[in-house]
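As a starting point, one isolated chain is supplied in structure tokens, in the form predicted on its own.
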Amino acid sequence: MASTSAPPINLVEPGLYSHGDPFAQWRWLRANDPVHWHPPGELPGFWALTRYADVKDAYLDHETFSSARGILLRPDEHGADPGGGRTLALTDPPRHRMLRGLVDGWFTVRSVRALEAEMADIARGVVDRALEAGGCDFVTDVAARVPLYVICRMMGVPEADWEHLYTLTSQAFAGGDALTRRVAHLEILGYFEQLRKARAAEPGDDLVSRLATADVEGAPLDPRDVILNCDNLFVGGTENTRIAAAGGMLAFLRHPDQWRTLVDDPSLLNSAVEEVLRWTSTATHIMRTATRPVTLHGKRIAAGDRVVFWLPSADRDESVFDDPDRFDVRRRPNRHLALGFGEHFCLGSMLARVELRLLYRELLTRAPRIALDSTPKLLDSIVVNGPERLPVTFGR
């Protein structure tokens, strides 16, 4: 029977995700209040969706639940998201489909497979350096580098600049004070502005060239839209995979029997990657804005209300996943929502899966004995969840 005694509910406290137990709150909400009004504080009020079916249905109903006014909670005083209506993540059909159509050829199964040999070389080189050192911070030295180098290659970033962008992303997205993060992110935007100009003048076979020379509805894509979409692709192509790779390794370290199962039977690697994606569900929340009134589980959502999907909760829904709080590399079926659903299903989903598979394959064959070197540090964030620091040692 569902409990009627509610725990304190505060899903926007960053410390909950680094030092608390958000799953206890989500579990109670799924059972008792699946469409929960979260009152305003430093962030505006919103409706919290915590059940798998509700999140999936809302993803599909883009006419009611719009992305165009932003997909992340932000203080009202920050104003509208500058990418609203301009980027892949922050547009609704039909413009979303037009923008996606410009670049989705790069992320098909065929295209990713064509890049797989280069991606394997990148993963091997990253693991080489970590093994030579005997240990590392898995987040910054391994998990962050593989997806960043791959997306740099796809976007036409010269290899000489990869480390520069690695440094900027480390400052912009991996902790530190707000000013440092903002300055670093502005530098990333500035870098892509220069690259846009270069590729507009001399296009190559890369994603930035495609955007810089694109026409949408019979007109060139606005230069600001090019830059914002470059940033969207770059961040999307690096951060979620970084956190999933690191969060997955933390799960293996906390469930060593599952790592041993993979070492003994590498044929389980594909299902293990899906379980890593479900378990980590790295995008903690995704927001939509209601475009019209709608009633859900007896709750009246008004036009203009914010509606927030809590993906880690949906991916632990007891009605969908057997024993959902168990990390199981053999789990099948595994229809998680970690990569979104419907129109906004993650463009780089195939790329992320291949990157994770290649990285873990390198580690399984060359460093099957991985151990924590000290206590991990989790991110203080309501946006993405996972390790900020994961010190490990390697052995055979």
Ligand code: HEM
The other form holds:
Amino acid sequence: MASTSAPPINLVEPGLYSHGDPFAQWRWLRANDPVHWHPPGELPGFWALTRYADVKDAYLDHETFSSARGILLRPDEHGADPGGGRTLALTDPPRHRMLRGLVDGWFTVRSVRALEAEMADIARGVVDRALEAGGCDFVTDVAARVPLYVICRMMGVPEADWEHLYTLTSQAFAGGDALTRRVAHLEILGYFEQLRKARAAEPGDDLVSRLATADVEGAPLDPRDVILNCDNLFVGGTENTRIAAAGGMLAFLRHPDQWRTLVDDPSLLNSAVEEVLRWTSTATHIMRTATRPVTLHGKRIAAGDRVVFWLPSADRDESVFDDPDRFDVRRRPNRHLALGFGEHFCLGSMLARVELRLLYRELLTRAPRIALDSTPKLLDSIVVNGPERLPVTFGR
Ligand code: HEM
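Mind pulling up the form predicted together with protoporphyrin IX containing FE (HEM) next to the form predicted on its own we just looked at?
Following is the full complex, with the preceding chain placed first.
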């Protein structure tokens, strides 16, 4: 259903995601201009894909839409992404498959099930601590801790260092000024460099040891590639899950009937987690670079052009989801793209689902009267969207 009154389109203004309504722009683009040329400004120009089917098709065509030149928009003056051609997320097949094959055994249903009891203990401990305080910032005190402790455990970070990495992660990825973020991220990379050296000398049964001792195409992985892939796993393992867990909680607080439904019938937890993933779609944009010319809905995309998938838009596509702007813990089917699709489908998808389920299960039984304490603050970012601060009380 095409409409003529176009809203001003600017998807790269970070304030849109903290104070504006990106869904109005995406709705208009889906209906009227599904392959939209977004002109250059501080960021380079790109083609914006907003429909579910187009995003899914492009995801499946990794030969035309490459990841190796970066998967996030960045200013030209920042140069090429240092992970380009080196990390799991930023390589194309066949190298991508080799890198993924090194670590994917840790993320299978079976491996995640084997960790489930430990993950449940972690979720319980985090909720205990928050309940004792009577209230908290759900983002930093609850949602950030569960995935961080779990990925630390899988990467072989000694438990004594978990709080240190928690502090660094909070500084690097959870708001704050650019310099503080950068310094903290460099410290995280430095930490993994030390851990890499230790594990290369004395390997254990963990992800860092696996990467530090791996052979790819008959040669050991370059130490720089080990660090960059550790960073990919660590950031991948923490950031989106933190925001999805908090964004899901915010959705429940704004739709108390859905929380009540879940409190009354926890057997709906699995479908509720899928709806949280769809609703939050925390990875706001994912970029590819065209390797050859291609025409889509009459628009000619040239080789070398950036093509950007807007996942929250695809996940509200009215031609795929009934009543897409309704948050519904019973929604079925729910084949959202929040975890990507195809070759680069989220490695930690199973882990993320179990973490969300265990955390909400704990809260449903122990904090069913959770309530908003004051106005939440949303992230100012075009990369990830969701709460930066979510003050809650637990009631009685
Ligand atoms: C709710 C939580 C999560 C969301 C929404 C999410 C989202 C995504 C998305 C959209 C992609 C695809 C990127 C692309 O198409 O280029 C992806 C890839 C990836 N995710 Fe997640 N993720 C989550 C949790 C996790 C966790 C817990 C881990 C654990 C390590 C993880 C690790 C990764 C890695 C390593 C990749 C790159 C895979 C590849 O390129 O083959 N993610 N994630």
